[in-house]
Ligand code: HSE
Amino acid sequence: MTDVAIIGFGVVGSGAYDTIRDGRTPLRVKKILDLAVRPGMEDVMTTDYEEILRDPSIVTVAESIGGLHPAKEFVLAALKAGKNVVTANKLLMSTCYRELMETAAQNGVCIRFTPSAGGGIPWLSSLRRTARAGKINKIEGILNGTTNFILDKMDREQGDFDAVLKEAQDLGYAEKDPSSDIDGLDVRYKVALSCNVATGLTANPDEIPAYGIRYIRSCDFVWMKERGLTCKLLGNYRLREDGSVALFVQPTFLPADSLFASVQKNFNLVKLTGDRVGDLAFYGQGAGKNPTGFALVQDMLDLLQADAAGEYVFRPAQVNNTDTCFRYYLRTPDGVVTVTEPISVFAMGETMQSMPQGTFVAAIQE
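Requested chain, on its own and in the form predicted on its own:
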């Protein structure tokens, strides 16, 4: 058996623990770090991280506390102690990608983050395998289950945004503060990580324009339905001929009979286009206790089998959105609708700076 440790015993950490406890893998949870030791788990739980760092039998640490701090400090300490790390933390990985990957390489260990984009969907692992022997030209996908639940509900039931958001919160799909989801930030982190894996470069999330669904209203769905369209929040990556990349997140109006339009509730669907393999699509639940915890365990098993993360160039990705063009739908807070001529993602960013707060913008996919 191989000993591992879990940091954080919330939804994801407990999901990983339950998967390992089933006894179907050669893994054993030696320690779980949490704020308090739960009754009946005194033998395995601790509140002292040093216990994990000092234990030479623990070869892999699973970080599942989320956020930047203290997750970053815990992960760096584990890597410097010569322990592999697996994590589902998209904010940490997209923000500190180069530092963490370099620290792992310097200490002869690996850090893997498959669940950080796609949750239980084998998205990043499949993307990495495809990129080893081919070029990834395009990525497009629904990468946030919360926003897909909201958009799907509003589309099918003509629901009010605030009411549907509250339902998503009541069901546990959305956080009490839903900003990261509805403002497109969650998808921005996942697009950055997807770019990193696809190219070996390092994308800065702050350079990726992201429009969310905070201002979408039922009147926008009326406009769409009259034209046979629906709305999805899509993350995008395009490899340009000069080696730079187009990266952006935006609500997108697309035909109601399209593949993305068929994705309901809190499910995800992401596609890649490779120069060798053509189009591949990955569908499933992008979050949740069992899917994400299971993906963490899969990363642990990959490390056991020496399926390392691969070599990375550590050059910054050059983001260039100047020649990726769409017609855009703009609806101001007072209800005025404008449909633009085809303009670039970059130009739309410039346009939005002069639009009143509360304006909803969506690309029209034709």
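Complement to the form predicted on its own: the form predicted together with the named molecule:
Partners and other molecules have been left off, which leaves just the chain.
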């Protein structure tokens, strides 16, 4: 048996715990850290992180606290104590990528973050495998379960935005602050991490333009339906010939019979195009206790066989969105719809600055 610890016993941490307790893995949860010890769990729970750091039998720490602080300090302390770390924390991983990866390498341990993009889908681990023997030219995907749940319900059942968001929160899909989901920031972190894993570069999430679905309303679905379209929030990565990358997040109108359009509920679908392997697609539940907890356990298991952290190149990714073009749908808060000629993602960002607050924008993919 290999001893592990879980820090943060919320949705994801308890999902990982339940998976390990099923007894199908050679893992044992020796300690769980949280703010309070739950009745009946006194033997395994603690409020003292030092107990975990000082325990030489604990080889891996699963971080499921979420947010930047104190998660970052806890992760750094685990790495410096010679423990591997697995995490579902996309905010932490994408904003502190270089520091965390370097600290792991310096301490001869590993940090894995597969559940931080795609929930239960082995997306980042498969991307990593694909990228080690080929070039990744394109990634396009539905990478947020909450917004897919909302868009799906608004499309199929004419659901009301706020009511459907509440349902997604109750099901444990949404972030503590769901603005991150509906404003596209969550997908921005996942696109940055996908770029890092695909290229070995380090993308700054703040440089990735992101439009969300906060302002989408039922009138937009009426417009789409008349034209045989539906809307999905897509994260995008494209490798350019000069080695820079196009990275962006935007609601996208797609033919209602396309592959992405068929993705329902909290499911995610992400596609890569590799120079040798061609197209690969990965589909599954992108959010929720069991899928994400399961993926955290999969990373722990991978670490049992993994070598210590390898070599990393931390060159900053140059983001260039000037030649990736779409026609855009713009609907102002007072209901005026404009469809643009094909313009670049970069030019759209400039256009948006002159649009009224509350304008909904989506790319049209034909």
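Only a predicted model underlies this, so the values are computations on that prediction, with no experimental measurement involved. Residue numbers count along the first chain shown, from 1. Rigid core (definition): largest C-alpha set, two forms, superposition within 1.5 Å.
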**OP:** Examine D177 after superposing the rigid core and state whether its CA is displaced by 2 Å or more between the two forms.
**Re:** yes
